[in-house]
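Below, in structure tokens: the form predicted on its own, a single chain.
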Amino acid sequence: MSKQFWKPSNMLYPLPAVMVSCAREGEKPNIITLAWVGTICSDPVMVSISVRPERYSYNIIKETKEFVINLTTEKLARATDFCGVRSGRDIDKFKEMKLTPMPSKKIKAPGIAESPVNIECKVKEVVPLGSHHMFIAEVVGVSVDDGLLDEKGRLDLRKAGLIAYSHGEYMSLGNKLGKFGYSVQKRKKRKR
């Protein structure tokens, strides 16, 4: 196998493509599309988003200290892209993409009703890193579409048709290959 060695670059793909909604009180809410998003802690439940300081949403999130991460689907792919290339300074992205601001339970920033999962977050720290600043936030609530629950009330995200971002392209997620721990799981003996 032959490989080329490249200069340092962000090659950790695919990543979740999410729409982050935010709002200042008394102003129209805004949406920014991000792929630099991740889980950073399970207790307390914490996530991070990285945003360029010149983006319109940056100051909204920094001032209000809250945002909602909205998972995206194949049906939301066009809106996901649009909200990443247009500025909320110039247009109302909710209106342009015919998206519905959904009241959150624990924060003032709205979620996006058309998204299957809305993750409400409160900023704990902002870390300046260079081109992007990382917002470290605690998850304070999650809203999940009833249609994603199976008959036992368990979440089945495969039903959502989630998308990911990989090197400038949006892609639908593939087939299930296994579940956590399947490589060491003992096989059940069949009765004869």
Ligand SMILES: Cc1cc2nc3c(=O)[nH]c(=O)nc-3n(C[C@H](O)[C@H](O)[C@H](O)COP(=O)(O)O)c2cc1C
Contents of the next structure:
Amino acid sequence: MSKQFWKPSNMLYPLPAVMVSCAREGEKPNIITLAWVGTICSDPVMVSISVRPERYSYNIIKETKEFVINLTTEKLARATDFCGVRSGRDIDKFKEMKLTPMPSKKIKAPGIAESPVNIECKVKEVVPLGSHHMFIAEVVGVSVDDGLLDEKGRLDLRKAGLIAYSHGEYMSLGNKLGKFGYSVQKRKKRKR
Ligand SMILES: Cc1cc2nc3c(=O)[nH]c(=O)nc-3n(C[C@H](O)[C@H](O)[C@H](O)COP(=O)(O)O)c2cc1C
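Next, give the form predicted in complex with this ligand, keeping in mind that what was shown is the form predicted on its own.
Next comes the full complex, and the chain you just saw is listed first.
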């Protein structure tokens, strides 16, 4: 395999492209699409989102110290893109995309009812990094669409039609290749 060596660039793909909702009390809620998003701790459950200070959402999240991460699906792909190219300074993205603000359980910022998984977050720290500031946040609760649970109550996220973001493109997910630990699992002996 022959390779070119490039200057530094963000090349960690695929990524989730999520719709993050936020709101100041008494104002219209807003949605910002983010891909610079990560899972950073299991206990306590923590995530990070990196936002440019010039975004309309930046000050809302900084002041309220709250946001909801809404997972995106094939059905929500167009709205995901739209919320990433239009600003809440100029328009109401919930209205434009016919999305429904859904009251959260633990925070005041609403989630997006049409998203199958809504992750409620409280900001713990803001780290200025350069172009982006990273909000480190604790997850305080998660709402999951009942329709994604199997008869035993287990979450089957494959039913959700989640999408990924890879080098500027939105992609649906492909076939299942294995499950956690499958590489070391003993194979069942074939009956002869
Ligand atoms: C797929 C995608 C990913 C994005 N990821 C980020 C990101 O991680 N951080 C960021 O500050 N902006 C990101 N943006 C840009 C913002 O979503 C965009 O500037 C948006 O219009 C800001 O909305 P607001 O002004 O209402 O806050 C992304 C846009 C798209 C389409």
